[in-house]
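One chain comes next, on its own, written as structure tokens: the form predicted alone.
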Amino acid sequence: MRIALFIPCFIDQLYPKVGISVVRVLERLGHEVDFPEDQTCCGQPAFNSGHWDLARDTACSFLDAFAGAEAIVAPSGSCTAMVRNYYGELFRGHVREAEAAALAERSWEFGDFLHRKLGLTDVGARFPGKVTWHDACHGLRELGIREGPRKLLGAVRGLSFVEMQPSDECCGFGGTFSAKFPEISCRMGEAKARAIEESGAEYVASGDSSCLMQIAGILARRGSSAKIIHLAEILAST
């Protein structure tokens, strides 16, 4: 399969290892995977902040870089539920609203692509280590991503998976959530991780790089030796 990389805006400012990661693991697999240079934001954030002629502007330029693609792949629960499930409701009356909702049906986020779409659990990845995962909202609540990323991460060769309890709330990041109630976003973030902590892993692991950035800060404040890594690095190592 030829395969439309989309890289987000977080992973392509300050996590790029996951984009590279998200190809290695497709290339190995046998697809080819083509990056549109053209490609900028989602429009999430304006969407999120109510600029929705903002973030339509910003999503047509996704539509004319993505136009034709067999498969979109991006390593983000939440920039993938925004085409998936927003594009219908940016575009309703719009002239490209049919486009729109094709292109949504085309869009994947990482983990799922492979589990959902191409039907795999082994990848051929091997990573030593004691993993727990954190179920970020987006994918959790939006994509129905639930038990792909456990099965994934229970067949790469040395890694030892344990949940954490609960894995399924809120880090507290939110994207605009953290910076306009800064004091509710830090609490949520301290009860993950403690959670994190509580499972004894030393790693937690999401689909989200977002997620990870907000639990990274507060794990580094309390002085925990537990680090973050997305999926993409886990399946990419072998």
The other form holds:
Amino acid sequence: MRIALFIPCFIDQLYPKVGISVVRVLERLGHEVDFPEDQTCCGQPAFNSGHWDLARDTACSFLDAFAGAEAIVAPSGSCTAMVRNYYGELFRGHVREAEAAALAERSWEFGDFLHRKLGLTDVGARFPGKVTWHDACHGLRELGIREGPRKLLGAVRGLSFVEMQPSDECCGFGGTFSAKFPEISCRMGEAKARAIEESGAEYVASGDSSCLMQIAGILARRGSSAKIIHLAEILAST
Amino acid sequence: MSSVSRFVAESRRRMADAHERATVLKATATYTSKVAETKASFLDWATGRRQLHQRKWEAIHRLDFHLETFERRATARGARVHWAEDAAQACEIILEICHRTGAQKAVKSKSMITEEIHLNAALEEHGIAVVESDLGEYIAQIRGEPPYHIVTPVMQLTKEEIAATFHEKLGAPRDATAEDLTKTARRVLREVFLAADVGVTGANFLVAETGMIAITENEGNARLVSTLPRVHIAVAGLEKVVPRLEDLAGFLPMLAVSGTGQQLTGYNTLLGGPRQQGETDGPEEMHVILLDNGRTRLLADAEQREALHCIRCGACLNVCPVFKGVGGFSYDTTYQGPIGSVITPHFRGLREWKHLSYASSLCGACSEVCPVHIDLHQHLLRNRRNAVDAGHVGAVEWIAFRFWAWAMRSPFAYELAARAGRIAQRLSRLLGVEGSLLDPARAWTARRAAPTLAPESFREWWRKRKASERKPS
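Mind pulling up the form predicted in complex with its partner chain next to the form predicted alone we just looked at?
Time for the whole complex; same chain goes first.
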């Protein structure tokens, strides 16, 4: 399959290794991977802050960049959810509404693409380490991703999986929320950090680097030894 | 102090109160496990939610018709139906009834809408003593505090704190057990029930078909409040009407599960008018006050009117990490948590109350649990959009997003901004600015380590790879 990569801005600039890992995994599985270089952002930050006109402008650039793509894969539940679930509302009544709807249907979160679209569990990965999983909110509640990552991690050689309690409570990032209400955001992050520490895991994995960024920021200040890692990085490891 | 400053200050204070946080977390954890257990006894909870949504949709979309049907049927049995445009008018109507009937003592059962209209203050101002009979509300009342949560008025108090309150205000022993405390309250409230001239309740549902009001409760106090005193006044929001009696077959169990994890609440009552000819129980007069107070404004909003589906179960509060973190008092509104954040701007004004819609990570846990399938987190988002469209957003943010939109317009602008950011971060770290009071990213770096902008971005890696692939081997 010819896959168009959607690498969100913060992964591009802060966690490029996640994007590189996605390329490695998909090529290892025999797919052709392309990165449309005109892409910038799906528009979610502006959308979530209520600036829908600006979000729509950015989203139009996104439609341009990915026009004609057969399958769009992004290592981010939150960005994928924006395209799949919210482009409909953003483009309602707009001349490009149908185009946006068609693009939404072809957009996938990375782990979900492997599990539900390609039907895979074992992608030939090896990663020795004790790993716990953070169910990122958008992936979980907007895209219904819960079983997939657990199955994928379960097939990774050498990996020992442990559930944290709770695994599905918000990490507190929430985009601009983390800067607008930093104390509440950190309070939620601290609760997540405690759950990670209590699980005894060496690594906390997730499908969203935005959550991992928040979690890492808090774990570091707590002097925790637990490290963040994206699902793609684990699956790329051999 | 503006509402948002009050919110930030109060939530800061409450977040630092480890005892309150622990008590609330314990209560919500107990709730969560109970609810999970009880939900498992349903064949198809998901379909149930959609059905309730549909029934409420039906009610809301012909609200005038159903309310008029209710009025006709209720009046036919001798109840008197009043229409109040706002809180002041509702209080006026209630005071008029009290004055006409010579009422001096009022007893109330739990009703959030009476909090909304500040009824107790209005009654007391006019020399009418009012006592809350729901145990939680009674405790809140003698402490001089508003309810903390729309269903659990004193969720933040431990048994020891309640005992201390009873000791201070009622002379109960310091080491009273839960049973002792209940017995004390019962003893006090029995006198109140018997002496009251007027009983004020809310209504969980208004049944149009039969002209009845439905009240669900666990303590039985609402039954006493609505039947012992000579006069019964029920206050309900316009949106509480349901078309048919059989609608309750879905609403009552799902409200009970979502509210407290019970299969059904202890007492479920339908009241169809005052004491009729030949009956021995019931008030001489029954009044139902239908309150607008901003609800028709929300009804007029086609996109957001589903917020009127709310059956006030409290589930969204119990799963909200923000509510659990800052507590009910921080909101400073009648309705807290996600539903409160959604509807308060519509009832009290967007400019002053938009901050509650921003104080959310949009995690969606609220929408997930809502038994009437309100997309609560999406309404928070729409409130934000409405705030921006109405020009309520500050200049700094407006400019910041325009700069952001410029950067995202083309890969060239985006990479330029990224490169500038890399330099800025390196400089900031070199000069020791990061994490200090001068750091523009202080909102993040005050409490969290900052991520490092990668020396080589993904797209730079990709371009390099593409270039090396093109080179002849």
